[in-house]
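In C-alpha cells, the next block holds one chain alone, the form predicted alone.
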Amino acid sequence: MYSDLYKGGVFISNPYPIDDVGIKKTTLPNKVILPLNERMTEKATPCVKVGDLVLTGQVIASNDDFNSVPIHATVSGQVTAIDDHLIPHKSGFKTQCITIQSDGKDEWVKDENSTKDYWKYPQSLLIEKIHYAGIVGMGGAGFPTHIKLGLSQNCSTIIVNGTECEPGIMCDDALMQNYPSQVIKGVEILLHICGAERAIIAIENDKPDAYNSLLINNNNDRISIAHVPTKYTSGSEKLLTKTILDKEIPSGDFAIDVGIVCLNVATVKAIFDIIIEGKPLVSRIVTVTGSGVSKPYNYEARLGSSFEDIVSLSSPNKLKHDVRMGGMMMGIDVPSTDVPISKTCNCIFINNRVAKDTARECIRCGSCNQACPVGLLPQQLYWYSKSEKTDKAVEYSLFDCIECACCSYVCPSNIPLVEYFSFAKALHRNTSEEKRKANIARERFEYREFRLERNKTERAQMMEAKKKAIKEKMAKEKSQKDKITKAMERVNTNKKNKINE
C-alpha cells in the first residue's frame, strides 16, 4: 500500500457501478472504418486500393516516418472506400479513413517471425516488432509505444499503469480480471527490452479482484504489485511516479527523462499479442456506461466498429443522449454514435441529455487551487487565459496543466476552467507559431536589406577601386609620355647643338 504523496485531487464516486466486470466478445461488425492517423502520430499513406481484398491483421497504410505507425484491416474482406470521414476527435472535422466491408471469414495474414521465445532476441528487433504491431498509448494519450520503448535504455523501473482513476471506466479492471497471465508475460516481455531492474503493477485499491488476479500469476520477483488511493487522478504519469516512487518529475520532463517507462495496462497485453502471439493490434475493450443504458458492461470490439454497434448492446434508452469518448472528466464530447473506435478508445458514455448549468462570475474560493493535484493556481491561470494574456498565463506554468479538470469540477460557479486553459494553450501555441514566422520573415527581409546595402557598397568600391586603377593607369601612362616627350627633347636638342658646332 502505497500513501497518498501528492495534494490535490478529488474523490468521485463511479456513479454507474455493476456487480459483473466482465468481458463480451462481439460479433464481427459488418464493415469497419480505420482512419489514417491517430491522436500523436503522423498520417499513413494507404498502401491498398478499393477494390482490394485484404486478411485481418494485413498492413493497409504506413509510411517512412518514424513517428507514425501503420494502420491493419481489423477484419478480412474488401475495401470499398478510401474517403474522408467523421472520427471521435475534438477538433470535430473529417479525416481520411479506409473502409473495408466484412466477408465475415476473419481470415487472418500469417505471422512468419514467431519470437515467443523473446528472451533470445536483441531489443532493437522486438522493438520494431511492436512498432509494425502499430501499437500506441491505449491509456487515451495514443503515443506510440515503440518510440518510448526506443528511449527506455536507462530506464530503471516500469510503472504498468492499471489505475484506471476516471470514475465509470471499467476495461482495465476487465482486462486484469480477464487475462492476468498474458499481462505479466507482458511485463516481462517489457524487462528484457528495457533492461530495467524493477516492475510495478498499480492498482487502485477499488480493485481487489484484479489486484488478487495478478497476484496469483505473478511469480517474478522482479514484478510487484501496488494497490493506490482511489483517488482521481491518480492515473497521471507525473502524480502516479510520485505516489508509486515519491520521486518527482520535473516541469516540462517525461517520466522516460527520469529513467521510468510509464506504460497503460492495456499496452503492455497488446505487447504480449504481438511478441507471444503474432498478433498486431486490431481489436481493445471498450466500457458503454451512462444514464442513458440499462446495461453498463465492457465489449472487446474490433477497431473501426462503429460506436453505435456496441452502445445497442447495453440497451439504451429511447431518450436525447450526449455521446462522450473517454472519461467523464477528461473526455471528449461526439457529435453522434457514427464514428468508428479508435485504438485510444477506451469508454463511452451515453447520457441523457439534460441542460447544462450555467457559468458565474468567479467568487474567488480558492477551492479550484486545492484541488489541483500538480500545484497550480487555477484562478489566477483563469483569468489570464480569459483575457487571452497567455504569456502571463505561461508564467504560471500554464502548460504544466494536465487538463484533469478537477478544477471545474469542483468549482461552486460551474465555470468551465479546463476550456479556458485548454483554449489559452492552442492559442498561445499559435501566437507563438506566428512571432515565429514573422521573426523569420523579419529576418529573411533585414538580411535582404543587408544582402543589397552589401551589394551596392561592394559596388561603389568595386567602381572605386576601378576609378582609381584607371587614374593610376592613366597618371602613370602620363608620366610615361612625359619622359618620352623629355628625352625626345633632349635628343633635339643634343641634334641642334651638334648641328650648331
Given for the second form:
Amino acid sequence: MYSDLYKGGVFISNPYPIDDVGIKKTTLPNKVILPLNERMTEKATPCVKVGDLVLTGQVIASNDDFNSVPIHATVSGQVTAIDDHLIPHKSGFKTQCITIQSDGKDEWVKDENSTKDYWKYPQSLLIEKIHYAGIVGMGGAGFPTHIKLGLSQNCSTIIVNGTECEPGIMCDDALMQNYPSQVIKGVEILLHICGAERAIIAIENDKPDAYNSLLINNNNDRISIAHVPTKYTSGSEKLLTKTILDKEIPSGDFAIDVGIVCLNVATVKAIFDIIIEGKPLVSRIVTVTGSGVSKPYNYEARLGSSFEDIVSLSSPNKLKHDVRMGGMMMGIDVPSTDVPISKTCNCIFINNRVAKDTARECIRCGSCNQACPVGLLPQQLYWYSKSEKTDKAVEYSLFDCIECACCSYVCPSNIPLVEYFSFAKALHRNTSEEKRKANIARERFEYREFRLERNKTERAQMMEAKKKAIKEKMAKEKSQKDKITKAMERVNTNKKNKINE
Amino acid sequence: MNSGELNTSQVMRQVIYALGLGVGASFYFFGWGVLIQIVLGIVTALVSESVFLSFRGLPVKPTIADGSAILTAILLAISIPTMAPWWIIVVGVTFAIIFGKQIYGGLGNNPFNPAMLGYAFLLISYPLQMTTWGSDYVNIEQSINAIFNISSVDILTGATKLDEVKMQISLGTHIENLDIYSLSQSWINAGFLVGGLYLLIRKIIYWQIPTAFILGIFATAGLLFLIDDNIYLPPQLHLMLGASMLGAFFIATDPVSSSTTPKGRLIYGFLIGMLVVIIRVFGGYPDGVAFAVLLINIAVPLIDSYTKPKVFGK
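Please supply the coordinates for the form predicted in complex with its partner chain, as a counterpart to the form predicted alone shown previously.
Entire complex below, previous chain first.
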C-alpha cells in the first residue's frame, strides 16, 4: 500500500454506507433531455429536427470545434422538442436541449468500422473513434478524453483513478466490482494508444472487493493494482500522482505535462464500450445517497434521464430536500430533481433540508491551512478574497487552489471558504481581462498619437528638404547664368579686341 | 458543511475550561479575589460588547455567543492583582472589548490581543493599583470589602516576586542571598501548564507557539544567567514566575492576533519569549508578557508574509 505522501486532506468515511455495493440497471426512461452544451465544451448544433426518428447511439448534435464532443441519442425514438430546459448548473441555467421520446425498443446504430482487434489499428484512428463516442472525463471534470489521449505520445505511465472522488460516492467502486474484465481490457487498449510502459489502477483501501475483483481479472504484467489511503482529495489528479509515483506535478501543469495520463475508471470502461462493443457513451453509473433517501444505491442510467427517475428508486422520504449533484464536498446544489443526468454526474445527494449554521468571523485558527492538500493558507486567501484584493490573493497562490473544500469542511467558523475562492478567481480573471483590454486600447491610442506626431515631423522635414533643394537649384542656375554672361562678355571683349587690331 | 469538530464558540469554551486549574491555584493561595474579578470582568464584557454592538447596529446575541468577550474578560481578570479595586477590571475590560476588538470590526479583525491591550492600558494608567498584590489567603467577606472598598481591610500586600527580586538586585543584593522561589506562583504556573497541555492534546492550540515561547524564555534567560549568575535569575525560574505559562499557552496562542503560518508561529512564539525576559530584566515593569505580546502582534503581518508554506508543485 502507498503511504500518505502529501500533507493535509481530511479523513471522512462514507456517511451513508451500504452492505453490498452493486448496480441496479434502470428501465428505459420515457424521455431523455440532452443539453447541447455540456461543461467544458462549445455549444453543439443539432443535426436532427423535431419529428425525426433516431436510434440509440446516433449523433444528434455536433460542431467543428476539436475541443468539443458530439452528442448522441441515448434512447431510440422520436425527437419531440429542441428548446430550453433547466440543466444541473451552479447558476441554475437553462440551455437548449434536445428532447427524445423513447419508443421503448432501444434500437442501436450499427458499428460500421469494428475495432475489436484494436491492436491492428493506428492510435490516431482509435482516438478519433473515442472522440466520436463523446467520451469525457467521467470523474467530474468532464475534460474531453480524446484531447488528453492526443497529447499522450510521450507518456510513460497511465494512472487509472479508481479512488472514489468523494466520501459517499460509490459509483466507481460498483463499476469495478461489476465490470472488472472490461476495465482491465480498457486499460490494455489505453496502453496500446498511449504506448505507455505500465498502467496503475489506484483503489482506496476501504474497497477490498473492487480491489480483489480487478486482481483476479488482471493477467497483464504491465498493469498493476494499487491500494491508496482512503483520504479525501487523493482522487485529485495531482495528489494521486504524488501518492503513487511520488512525483509533484508543477504548479500550473497537468499530469500529461510530466508524461502521465490519468483517467477515471468509468472513462476507461467507456473506452472499452466504444472500441470493443462499438457503443458510444449513452449511460453512466450514478450513486443516489444522502439523508433524504432510505436506500442509497448505484444505478446505471441513460444520460438525459431525469434525476427524479433514479431518485425515486432509492425510497426518498417525504420531507423537503436539498438536491446536490456530485459529492458533499465539491458538488453543486441544483434547484430540483427535474434536471437531466449528465456525463459528469457521478452522484446525486438528496439531503433533508436543515437550517444552515451561519458563518462566523474567521479567527485565523489555521485549521484550514492544516487541511489544505496543496499547502495554501486559506485563512489569508479568505482575507484577500473577501476584500477583493485579488492581486494579493494571487500572490498567495489563489490559482493553485483545487477547490476541494477541505478548508470549508474543517472551518470552525463555518465559512464557505471555497465559494470565496472561486469568486475571487472569477473576479481576478475578469479584472485582468479588462486590464488587458484597457492596456491594448491605451497602447493603440499612444501609437496613434506617436504616428500623428511622426507624420507631422516627417512632413515638416520633407518640406524643409524641398525648400532647400529649390534654393540650391536656384543658386546653381544663377551661377550658371553668371558663368554664361561672363563667357559672353569674354567673347565680346575678344571680338572687340580683334576688330580693334 | 460541518466536520463534526469544534466550532468557534466551542473552542472558546474549551479554552475557558482549561484555565480552571490555574484559577483554582490562585484561589487556593489568594482566596476569593480572583473569582470576584472574573465575575466582574464577565459582566463588564457582556455589557460593553452588547452596548457597542447595538451602537453599530449589529445583532447582539450571535456575537456574544461566540464566547470571545468572556474569554478576554477572564484572561484580564486573572492577570490583574486579586485585590485590585472593582473599577480596575471594569475599566480594563471595557477598554479591551471596545478599543481592543470592536473598534477594528469585532472578533477576527483585531491586530492586538484584546486582553493584553487592556492590561497594558491599566498598567500604564494605574501603576499603583496594578502592582499591589495580596500575599495571603483572603476570605470572601474580606475580598468583597477590599475590592468594593466598603470598609478598610487589613490585608498583607506587597509586590510580586519578580518585582521584589528586581528591586533587591538593583539594590545590590546577590541572588544567592535572596529567596527567589515562590510557592504560590509556581503552583499557579503549573496549573496553567497542565491546562495548556490539555488544549494541546485536544488540538485547540498548536504546539509551535507555546514551545517556541518557552524556548525563547529559556534561551534568553539562560544566556543572561551564563553571563552573570549573580544578577540574573536562572532560566527555569523565569518559566515558573509571573505570567509565563499563562502567556505561553493562553495569551500568545490567541489565534486572531498571532501568526498563522506553521513556521511563523515558531518565530512569533520565540520572539515573545525573548522579549518577556528582556522586559523583565531590563525594563521598568515587573512582568513583560503583555508588552511582549503586543509588540510582536505588530510584527505578525511581516512574519506571515515571509513564512508562507511551500505550495504543492511550486
